[in-house]
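Just the one chain here, the form predicted alone, laid out as structure tokens.
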Amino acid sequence: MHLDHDLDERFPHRHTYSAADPKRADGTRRALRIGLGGPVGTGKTATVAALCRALRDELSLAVVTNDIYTREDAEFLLREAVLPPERIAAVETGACPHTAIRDDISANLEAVEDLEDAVGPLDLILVESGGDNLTATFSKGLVDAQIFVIDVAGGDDIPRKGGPGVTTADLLVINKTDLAPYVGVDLEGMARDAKAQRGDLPVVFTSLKAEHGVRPVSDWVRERLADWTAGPA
């Protein structure tokens, strides 16, 4: 079992790009960018939708979604009316989702910058990866922080399996806790395993079916935004 103290050596792809400049071309501070990744069906898009509902009255925000060949996730957010249509952009990656969020970020970076030009100034941009596996990570040139979403229906052994998505994300979300009694999952065991894999990196449990179920994630986003705003420009 590893605690990932040697991440730079074991996962050099995280550093393909350097950290993005906090300033835009006009010298103003750009939006905080947070990426959401995770396997198919864990609730990434539902988490994005819930975050938009929770934060849209206090923050100026926008969303970039990624799908391989469709605009499915963006269309879901549009149907749910979580934000005005001009604040939701879709990227069709045409290839493995890893490529567009980690290796060749040009399409996503263009979508992020276009949103800031069109509807800015923005406080926050959420970038949702297409459904992927436990190795999904975002380039530092694209996002400032990463959320990785897994769910209890995938089995309580998922945190033990590790992978850079689970072990290195700035926040690990274990979603669909309401299903635990029906799938025989030990939530306390998942928490212990996640702690063993992640050390001091935070882990939250969510059930988006519950009222305010996204609050642990939205509170974390608010903390990151406060740090971002207070940081050097």
Ligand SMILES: Nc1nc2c(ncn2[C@@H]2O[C@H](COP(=O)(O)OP(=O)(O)OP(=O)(O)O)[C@@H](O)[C@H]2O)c(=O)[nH]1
The other form holds:
Amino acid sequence: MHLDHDLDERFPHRHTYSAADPKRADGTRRALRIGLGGPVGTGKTATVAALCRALRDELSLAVVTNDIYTREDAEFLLREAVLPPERIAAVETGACPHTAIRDDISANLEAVEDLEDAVGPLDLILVESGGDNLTATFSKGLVDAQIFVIDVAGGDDIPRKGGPGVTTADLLVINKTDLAPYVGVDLEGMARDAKAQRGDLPVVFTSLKAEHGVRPVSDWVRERLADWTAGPA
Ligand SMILES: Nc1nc2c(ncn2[C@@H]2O[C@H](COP(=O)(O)OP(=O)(O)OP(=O)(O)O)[C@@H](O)[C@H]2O)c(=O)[nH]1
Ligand SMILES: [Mg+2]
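For the form predicted together with this ligand instead of the form predicted alone, what are the coordinates?
The next block holds the full complex; its first chain is the one shown before.
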């Protein structure tokens, strides 16, 4: 049984920032933690990289990546030099990716706290989950808000298939819109299906191959950060 998951279904709460203690030991507000999850290869790391490039001049940022057996995603971000190396940490989950973000979050919490200690104070920490399936969600003890990334190449029936990532994530990103013509995907149908699953929760379409393609996501992150900063400490 996954308690978080069960609670989510009974009490879906969004942007509630209920994770761990929102304060640092010195009483100041800690960094906002945003999780990025979603199936394998949908563009989670590409979104993290683009967010770092878009936000790094205005915010103090760090990233935690999760991979099953490697540090591949962290190495990509290091190669791309999206942030200084000391701001990128890798967790090797060694098991199903969702275990490390939902059931035993200790390795991720430690990585987040070590980053705060080493390079803080931070405004924002992005935690990328290893690629998983439609049921993977983050524990609210690890992140304050979550983004679920799917892509058009996975097929236009994915929003219709639902699952907690699609239905309850604080933001649903439908990426790789540039591929829609090649895979015969109907973006308007995907938007309708996502709306049917999510009600008023936001959905954005992105193509990270386009210049400023990440803007709908970076704008959303800025709004979350403004709410977080304004919230009671
Ligand atoms: N055409 C196109 N390709 C993209 C886009 N975003 C990402 N990709 C490509 O898709 C592939 C997978 O992207 P990643 O960012 O590694 O995906 P991921 O979700 O982090 O993958 P895992 O961590 O392995 O689950 C890479 O080759 C990216 O360059 C996009 O908007 N359009
Ligand atoms: Mg990745």
